[in-house]
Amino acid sequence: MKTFSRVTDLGDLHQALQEAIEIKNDRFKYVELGRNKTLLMVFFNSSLRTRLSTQKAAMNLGMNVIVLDVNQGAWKLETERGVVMDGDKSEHLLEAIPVMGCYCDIIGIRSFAGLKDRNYDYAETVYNQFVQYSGRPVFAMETATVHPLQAFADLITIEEHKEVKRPKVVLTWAPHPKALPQAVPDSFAEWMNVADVDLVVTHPHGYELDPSFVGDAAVEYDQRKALEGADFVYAKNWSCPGVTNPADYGLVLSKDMSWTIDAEHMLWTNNAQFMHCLPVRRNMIVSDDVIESSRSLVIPEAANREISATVVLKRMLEAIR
């Protein structure tokens, strides 16, 4: 595996889940695989779980790790072609990328959407420049439109905790004070479409996710109707994806607090288990009592980020061995 950003990059999902179980039972089984190999993690944006879990995964595999915070520990980087670099950006990404490739064997990229130019974001401009110019295998640690390590961890969590053979999984929009990217809901929808679940996506009008990610999932604008009979509730905010109206891309169209997942909302479900990728705005996305309940999976879900990253790095190491 030379790149990882979409579910199709992983191949057979059942096999990947079995590999995740194997690794969870013995996290250091493949510790020799990464000996004398170096992972470079490049962060254009903040991180807690992604940084810690991916670095831990690399250590599980015996790798050396270099972490680069572009906005704190390096020159400011220009990402667009054709600009006159007379501002505060001292280096162009097109020189920086091949230099980075000289010092490592695998590169992980975290670069959020700008939420200003839909075409630029959905072309995955920054991520694809690393794929094209680094000369190294590249994986997404969240990009403008996807967060596959999170979605893989989510799927592992659902497989571990499901109480019926084919659970109903509901991805519900929830309010937030500022505009957020669509990467987490995009990947969650994409991965659930391939998994053995019944996926329903619910949100206010204007928040329709890109069809390439929603796939065959049912879309329901009535949140209560969507939540009825749910086995898992995945709450997440996202800004307007601009599918129906490109001019609204990245805007906050609603802060309707009636969409906040609280105890009453969970009563509409089939005693569902609650999920969220974290960090979470309490009492906007979810109430205290729901996230602190025995049916909350947010901590096991976060813990599985180490497992999803270990599987991905293992496969990349096997490809370059």
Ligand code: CP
Contents of the next structure:
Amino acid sequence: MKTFSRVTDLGDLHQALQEAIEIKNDRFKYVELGRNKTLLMVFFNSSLRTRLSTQKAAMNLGMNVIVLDVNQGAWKLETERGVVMDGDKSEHLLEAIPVMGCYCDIIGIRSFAGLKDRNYDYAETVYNQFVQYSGRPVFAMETATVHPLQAFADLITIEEHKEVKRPKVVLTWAPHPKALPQAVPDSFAEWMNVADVDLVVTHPHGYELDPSFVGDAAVEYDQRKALEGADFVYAKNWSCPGVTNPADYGLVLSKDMSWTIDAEHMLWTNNAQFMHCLPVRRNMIVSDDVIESSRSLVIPEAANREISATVVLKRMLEAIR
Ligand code: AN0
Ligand code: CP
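Same protein, the form predicted together with ligand CP this time rather than the form predicted alone?
Full assembly next; the chain just shown is listed first.
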């Protein structure tokens, strides 16, 4: 596997889940595979889980790791071609990328959506430049429109905790004070559409997700109706994807607190288990009692980030062996 951003990059999802179980049972099984190989993790944005879990995954495989925080100590990077660089940016990504490729064998990128220009974000401009110019396998650690390591970890978590063969999974929008990217719900919807689950997506009008991710999933604007019979509730805020109205792209259209997942919302479900990728704002997205309850899976999801990253890095190491 030379790139990892979409669910199709993994091939057979069932096989990938088998690999995840194998690695979870013996996470150092492939510790020889990464000997003398170096992972470079490039962060344009903050992280707690991705930073730690991906580093741990690389260590499980015997790799060395270099972390670059672009906004802390590196030259400010220009990302647009054709710009006269007379401002505060000292270096262009088009030189920086091949230079980074000289020092490593695999590259992971975190580059959030700017939420200003829909076409620029949805073209995955930064991620694709790394794929094109680094000469290395590249994987997304949340890029403009996708967070596949999270979706894979969420799928592993659902497989481990499901109580019925084909669970009903509800992806629900919830309020947040600031504009957030669509990468987490995009990937979650994309992966759930391929998984052995029934996906229902619920959000206020105007928050329709991009069709390339949400596919044919059921969309229900009445949150209560959507939650009825749910086995898993996956809460997440996202800003306006600009699908119905491109001019609204990246805006906060609603802060409606009636969408916050609290104990009453959970009563509408089939005793659902609660999920969120974290970091989460308590009592905006979810109430204290729900996230702290025995039906909350937020910590197991985070734990499975190490597993999803180990599978992905293992696949990439096998491709360059
Ligand atoms: C980010 C987001 O919503 O995409 C990262 C989530 C993993 N969240 C925040 O910026 C708070
Ligand atoms: N879920 C997740 O990706 O968390 P971080 O932003 O802390 O890496």
